[in-house]
Every structure is written in structure tokens, then in C-alpha cells.
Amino acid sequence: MISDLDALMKARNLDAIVVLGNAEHNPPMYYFTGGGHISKAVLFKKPGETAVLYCNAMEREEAEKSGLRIIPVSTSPLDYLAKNPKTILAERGITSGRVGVYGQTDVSMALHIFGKIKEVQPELELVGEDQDNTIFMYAMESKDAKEAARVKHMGRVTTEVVGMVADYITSCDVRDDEVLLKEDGSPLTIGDVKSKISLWLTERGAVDVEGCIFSIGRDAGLPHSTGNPNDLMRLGETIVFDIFPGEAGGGYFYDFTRTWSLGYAKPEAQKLYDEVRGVYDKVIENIDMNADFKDYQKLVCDEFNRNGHKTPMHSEGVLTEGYVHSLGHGLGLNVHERPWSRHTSSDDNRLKPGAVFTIEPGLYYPEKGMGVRIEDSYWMRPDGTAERLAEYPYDFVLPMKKWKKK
């Protein structure tokens, strides 16, 4: 939680931190400000002290909503820092020691700013961190009830839109060659469906920040293929629908996946789905508070390996089929954050109280034209219950309303 930042700074010997960039879609800045139209800002914090936010004077009222101490300047705060580094650092009492740097802004501008700082304060050590394990990733790892409620709300929005997609595509007419048709009689494409998804999310106050995965056939066998917009929607092909929208303004995300086959399923695809569902259920049945997340990755790898699939634990090199990824990840202001479930992850990646995390086993065979993934997001409640944050059916075959198998 944000209250842990002081202790994390001290543990890493950071005498101060500086966060750069907009308040929206910039998790470290959002964590302090709560979002809002605050652009090219600069934030300083020292252990035990309240953060100070330099903002453009034209955005001062937006900045004041953060509850932080604000200092309005007449230009871009990033430009202001680049032109007045010694004055600003002196104002903040930062003249020596280790300063952690965070946030999102243009790389060239960041190098320019930090070059100017080193010119006037060469004794300062500017510290970067591994993106997966910054002090912010550790602080964000545990969510309070209010944060979990925001993720849960996004889950309700997400599953509502998923239900709308299912209703839309199963209501389509079907051509003799099993291609779905739009209302005007033209073929329905992946791009058509994704346009609907973006619209329906926007209407509900959510944003398709990083796009979504809606892939069919061979692309469903490539875990991060977002889907070819020109591909036609067909019966009997596996469809991986992985949707991870965020709150408008750069807030909390949800992450959710279902795999569908319209009208009917090919026997080999049904078998693959049943294996993934069985492993998913076994993981959920065994989730415990404070457990090491990677233990469940090991469980999944062992189960899939027994069924003859390649896994990261039982194969060398780059995997292109079988179980090719880790079981899940933390979720919050980032789509992917701590705790991590890779079998090589450190032992401190635990499902501790307040953790919001995904469970998403999958199997992928692109050359066979199929892939399957099932994913839900959970919150580890303080009482030790792993609460699924949105409910949605696990049906693999979706019956078509206007078509029956011959």
C-alpha cells in the first residue's frame, strides 16, 4: 500500500524519489495523485515527508484535488526542472544521496533533465530499478478494500461487455460455409467485433488502453496475438477472448479471458479445453493465503506435463506450443504487476492479504489452429478467502441462435 513507500525507500537506501509525467496512464504518478488532467508534472518525496507536486499553473485546481502540496509554475514542470535543477533540488533539500527516478515521459526529455541535474549536483546518485520490482511494484502489491472495490467494479463492466459480445455473435446469421454474417449480409470479421468491444467499454466508463485479444483459429494458438482484424468469424474454431480494460483516466484494470467455439467444437479442441479447465479448477481448489505464487505454477506445469504438453519447467529453449507462459500475475494500476508466478520468481512473491492476482492457465497449438486460455482475477481478502472479483460462465461451446448443426 502507499503507506509502505517510506519503509521501502529506507530499505533501498533512497534519500528521495522523483516521479515524472502525466497523472493519467502513469501508475507511479497516479498512485500519488489519483489521476486528473495533470500533464508533464514533477513530484518529489522524501521518507517521512508529504510528497510535493510541481504542476502547470493552468492545471493547479486539478492538481489540488490530489490533496498533495502543490507548487504551480508558469510552464511545463518538466521544462522548469530542466532549466532550474539546482534551485528546485535546494528547495526540496535534495543536495546529496540516492534519488530513485520513476514515471513515464519522453526518454529524450528524461535524459536531458537528469543530465542537467548531474551537471549541478554531481554528488547525487540517480537510481533506476528493475521494472518488475520497483518500490512502487512492492507498495502496490497489497490493495485495501477500496482499491479492490475499484478492480471489482471494472470486473462487472468487463463481464457485462463480454456477455454483450457473446449475445451479439451468437445472434448472427450463418452462411453455408459457416461464416458469420452481419446485419447487412456481409461477413463478420474480428475487426468488427473489436469495434463493438471498444464502443461498449467506452459507454461504461472503461478504456481499452492496451487493446484486447480476440483471436481465432491459428492466432488463438499464439498467446499474445491480438487477432487479425480481417479474419472472418467462423463456427467451430477456437476463439481466445482476453480483455483487460482500465478505468477512464488511467486507474485500475481488470483482466479476464474466456475461450469459445461457436456452434460446435472439434473433438481435439474440446479435449484441450477440458484439460485447461481441469487444471484451472485444481489451482483454485488449492489457493491459500501467503502461499508462494510460483508453487501453483509448478503444480500447473506438472499437471500439463503428465498430459504430454511442453511446459517452461520441463522444456528448454523458447516454447512455441503447449503451456508457454506463467500461471498469473498481480493486477492493479498496471495490467501486470507483483506478485509474479514464474517458477523462477523470488520467494517473496506471495499471495499475501490484499493481493489482487490472475489465474490463467492455457494450452496453445498454432499449427493445429487452436489455443485455449481461462482467466479470472482474484483478491486475497484479509480473512484468507480468495474472492473471484467477477462471475461469468465457463461455457466453451456457445450455441448459435439461428443455426443448428446438420
Second form
There are 2 protein chains.
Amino acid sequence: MISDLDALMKARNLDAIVVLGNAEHNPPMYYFTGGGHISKAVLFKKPGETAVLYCNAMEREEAEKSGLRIIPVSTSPLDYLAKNPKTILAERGITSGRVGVYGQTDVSMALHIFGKIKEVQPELELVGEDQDNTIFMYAMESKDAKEAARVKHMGRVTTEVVGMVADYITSCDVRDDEVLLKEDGSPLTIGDVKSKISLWLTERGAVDVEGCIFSIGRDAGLPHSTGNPNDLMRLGETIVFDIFPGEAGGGYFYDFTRTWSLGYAKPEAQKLYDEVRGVYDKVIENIDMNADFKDYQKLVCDEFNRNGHKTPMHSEGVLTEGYVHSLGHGLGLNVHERPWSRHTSSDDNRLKPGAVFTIEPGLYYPEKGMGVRIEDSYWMRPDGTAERLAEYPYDFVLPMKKWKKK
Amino acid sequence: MISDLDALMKARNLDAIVVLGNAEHNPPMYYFTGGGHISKAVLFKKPGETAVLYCNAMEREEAEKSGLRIIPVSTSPLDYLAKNPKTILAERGITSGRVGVYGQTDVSMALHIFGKIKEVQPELELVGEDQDNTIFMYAMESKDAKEAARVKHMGRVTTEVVGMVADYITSCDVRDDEVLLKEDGSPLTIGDVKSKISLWLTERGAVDVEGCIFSIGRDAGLPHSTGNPNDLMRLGETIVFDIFPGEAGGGYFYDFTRTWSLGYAKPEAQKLYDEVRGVYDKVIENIDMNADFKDYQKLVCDEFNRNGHKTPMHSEGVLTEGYVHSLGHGLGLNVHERPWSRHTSSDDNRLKPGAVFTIEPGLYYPEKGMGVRIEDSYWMRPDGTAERLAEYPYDFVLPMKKWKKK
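Switching conditions: you have the form predicted alone, so give me the form predicted together with a further copy of the same chain.
Okay, now the whole complex, with that chain kicking things off.
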């Protein structure tokens, strides 16, 4: 919760925090302002005090919507800070001590500003933190019902669009070589499907700023391959569809994956799917409030290892096949945030009340041309129930409406 | 041009440059990779050498599309650099000298990494630059025909969507109080229009990550107000429509503004429009290759000042009415980049061959409930002609198809 910041600052021995950058697509700034067209802003927060936001005078009315204390300046606030560090720090009463620095912005400019600050206030210590564990990663970890409702709404939008995609592709005609055809008789490509996804998300007030993963065959075996737009859609190949849209304007995200095989499944792919599904179910059955997230990663690694798959716990170096990632991650204003589930993550990555997190086991065999992942997002309700934030069927084989296996 | 980087590094006495962050929505990284789903990457470039990109092993195939030399690591490269600064710097042969740092990413993580680097290589100087004038701002300043063609394509998409918006709103029914009505009889809001804009852009492979400005009446008098989604669309009010979409995946932008008054115009608004239009035309008639961009800002300030408007050149402090901004800016992988046109900008902000830039004079009177801006984007062709990259009519009053002034 944002109200945790004061205590977290105290625990980290921070006398102030500074957030740099835009209000949109910049989680720490968005956390304070709730978005808005506020560019290259500078925010200061001291323990027990309301945050103060320096904004460009042209954007003062946008900034005032945040309810923060606003100080308009006649240029970009980042520029203003670089040119007047002494004035601003004096205004804010920050002349010594430790100041945490945050925000998604231009790092060259940030380093330039830090240099100017050090020139005029050498006794000030500017503190950077590992991005997986910044003070904001801790503050944001627990979501209240209002935040969870926003993620849930994105979940509704996401699954609605996924359903439309399933309906669209299974309605296609199929060529003799099992390639799907569009209405005009030309082959359906990954790029065609992705255009529909963007469109349908936009219609519902969601954006896929970072795109989505819609990959088939060998690409499905590479967990972060987004799919080749020119690849043709075919029957009987694994299709990994990982979609993580956010609210337009840079707010909360959802994260969701299904793996499909159109018309029929190769027996080896079906086996892979069944394994992933089995492990997924086992994790869900065992989810407990306050449990250490990595315990489930260990469970999954052990299970997959028993079945002969490589895992991050049982292999060294860069993995290219088997179970090559961790089980899930927190989700909110960042697509990836605390809690973390790597088997090496610290013990404080727990499924605390308010945590919103993904569960997404997968198995990947690029050389065999296949990959499988199943993912849903959950909210740990204060009553200890892990609520799946959107429902969607787990079918692997999607029957084609106008095609039958001979 | 990216090929200018070697000479620019030499001129700035930089022994290497490092770029941090994703390949999408991160102009310096995109400049090297051409986009792609490559997250939290680290790129090194030394004079005369090909850039080297550290990527997450899961994203190696995405990274390989860039044609750069790829080094996959088993975690996020930013994390890898924070944990193994000595190893990576030794691999890259960077142990002393000046290293420029760039990229849009998490500044807390960047500062954390810089600290780790300084611990192991205290003799290394990490250099941050004013974001308006980084080495990339100079390298990117001149666009070749291929880059200009991409901006031009976005211009075509932009003006097509603007035309659709004009057609849509002028087709509406009008209530007795001059409020526009939707097909279902309810009032048309700014939010409704913006949803259509996002949708029509998405259909054409463009995204408005930062939204657009579609503001009416008083909000039109605040140049950076994006418009209140609940405001109703009405006749006879100035509507500032500033739209700056980019290629999906974080590539090149276009930037464009028209001001409209639906059905009829208040005489005072028409006068304001005519003034802005007159100044706009005067600037365009006088555009010369290699001219100092700020000379046109001075021309505009003098002209507006003569007509009794406040301008940044003729007034002190924060301006809230009159001509409150500068004439234009460069445009490319950033919506705002070099050359700059503030009257205080350095003399090297010239309209060089290859420059892509906006011309966008405006006048704002929020207390009178009106504002006007006209903007197009131009490419300074190598032959010395300033080519307007998209054509669109300059009509101020848009007649309503089903309404006539009584």
C-alpha cells in the first residue's frame, strides 16, 4: 500500500525519495498521481509528509487532478532540477542524508542530474536499488480490493479477447496442407491474428504496449519469442498465447496464457500439455496464504525433474529446453513485480494477503517444434482464499468448425 | 545517422557507450536493434566496433534479428551487470576512461548498477548527458530517406484517422443546446471520440501510447491538457486535436495538430485562428535549409507580440496565455528530439538536411475558453526542400452535415 511508504523509508534509512519521469508508463510516478499527461516531472516525498510534484506549467491542471501538492515550473521539471538543484533541494529541505531515487526515465539525464546535485550538496547520498526489490516493489506488493478490482477488470477484458481469438481462428477454412485461410482465401498469419488482438483490446480500453506472445511450433518452444508475424497458422502445432494488456494510460496489468493445438494434437504435444496441466493443478490445490512463493517453484521443478525435464534447480547454465523459467511473479502497475518465485529468491517473497500473482508453469522443446505454458493471475484475498481473477477454459485441442480429421 | 556515432564519441571524448533497457519504447536501444521483444538488455558500443548486446537467453532469437553481436545470459542482463560488473567490463575491455550511459529504464536500478561499477572500476568515469542534447539526440537528428518514409507512413495513417474523426463528428445530430449526439441519442463526449481515435490508429498499425490531445473550450486553451473524457462535444467551441502516434512496437512517430470549430465559429476564435494561420504560413514560406530553428521562433514571437499577445521572448516567468511554447521540435524515434526551437536554444539547432521537425504555432486563452494550434511535420530533403510529410486541409469551421445555423 502507498501508506506503507513512510515505514519502509524508515526501515531503509531513507530521509526522502525522489521519483523522476512521466506519470504514464512509469509505475512509481503513477502510484502517486494515478496517471495523467504529466511529462518529465519530479516528485519528492519525505516521511510523514504529502508528496510534492514539480510539473511543467503547461500541465498544471493535469497534475492537479492527482491531489498532490503541485509546483509548476516554466520548463520540464527534469531540466529545471538539473539547472537549479540547490534551489529545489532547499525548497524541499533536503540538504543531507540518504535519498532514494526511482522512476522509469532517461538514465543519461538522471545521471546528469545526480552529478549536478552532488556538486551543490556533496553530503547528500543518492541511493539506487535493485529493481526487483526497490521500496516501491515492497509498497506495491499488497493490493487493496480497489486495485484487485482493476486487475480483475483487465482480466475480464483479456479473457473476452482470448475467446474472440479462439472463435475467429476456429472458424477459418483449412487448406489441404492444414494451413488456415482468411475470408479472402489467403493464408492466415500470426501477424493477422495479432492485429485483431490489438484491435479488440483497444476497443475495450486496454493496450498491449509491449505486444503479446502468439507463437506457433518452434517459436512456441522459445518462451519469450513473440511469434513471427509472417508465420502461417496451421493445424496440429502448439500455439502459445501469452497476453498481458494494461489499462490505457499506463495503469494495472493482467497476465494470462493458454496453449492451443488447432483441430488435433500430436501425441507428444498432448503429453507435454497434460504434464504442464497436472503440475498447474497441483500448485493451485496447494496455494496457501503467506506461503513462500519459491516453495511452489521447488515443487514444480521436482515434479518436472522426476519426469526427465531439465529445470533451473536441477541444471547449470543457460537452459534452452525443459522448464526454463520460474513459476510466476507479482503483477500490478508492473507486468512483473514482487513477489518473485525463483528458487533462489529471498524468503520474504510470500503470498501475503493482497498479493496479486501469476502461476505459469511451462515446458519447452524448440528443437521438437513445441512448447506449452498455462497461466492465470490470482489475488490472495484478505480471507486467505486465492481468487483466480478471470475464468477461462483449459482446452488444449480447439476443434475447427469447418474441418474434420480424415 | 547511426554511423555518426563513432565521430560523435570521439568529439565527446567517450571511450564507450552503454545503453540500458528494453528494445521497445526506448529510442537509443531501438536505434541499434530496430525493436523486438528484448527486455532489460545491456548494449556496449566502442568506436569503430560493432555493438554488443547482452540479452536474456530466453530472448536470444528476438535479439539475433538485430544483426548485432549477441551474448545471452541466464537472467536479466541488467541484473547480470549489477552482479558481475567486473566480468562484463573485462569482456568488453572497458576498465578506464569515459563511458556515456543512455536508455529509458529504471533509474533506481541504473544508479544501483553504477554504484557496483564504481566499486570494481573506480577509475571509470560514467557520463550522463542533458536529455535534450545526448549523443543520440545528435546522431538521430538527420534522417535518411528510409527513416523519413517511415515517419511519412505514420503521417498518412494520422491524417487518415483525423479525416475519419472529422467525418464522424460532423455527421452527428445536434441537440437544441448545441451538444452533439451519438447514434443512440446520448451526448457525444471527448472520451467517446478518443476511443474511436485509438481504435482507428490500432487498425492501421499505429499506437498512441501517450494518448492524444482532444480538448474543447477552456481545455483547448491549456496546450498540454489532453481533454476531459466527460466533456460534451459542442458546436462553436475551439477543439484542439493534437495527435502523435507511433509505429506499433516503439518505432517512428508523427506529430500533427488541427483546431476546429463545429458548425460555426465565435468571431474572437476565428480572429485567433486567422492570426495563427497567418503566422504558420509566414514561417513555411521562409523555411530554409540549415537555418537556425530559433530564428523562426523569434519571427513568430515578434509577430504575435506586435498583435498584443504575450510570448516567451517578451515576457518573464510562467506564461498562462498568449503564445506559451516554442515553435516546434525534431521528431523521430522520440516525439520530441533535436533540433529545438526555443529562443534560448544553442545555435547548432539547425534545419539540416535530413532533419524531421514540426512547425506548430498556437495561441491560448483559457479564461476566454479558447485555444488554437496548427501543426504539421516536415522533412528537410537533401535537395533543400522542406517536404510536408502529410497533407490535410486547414479548415477551421467544420460544417455539420445535419445542422444549420438559424
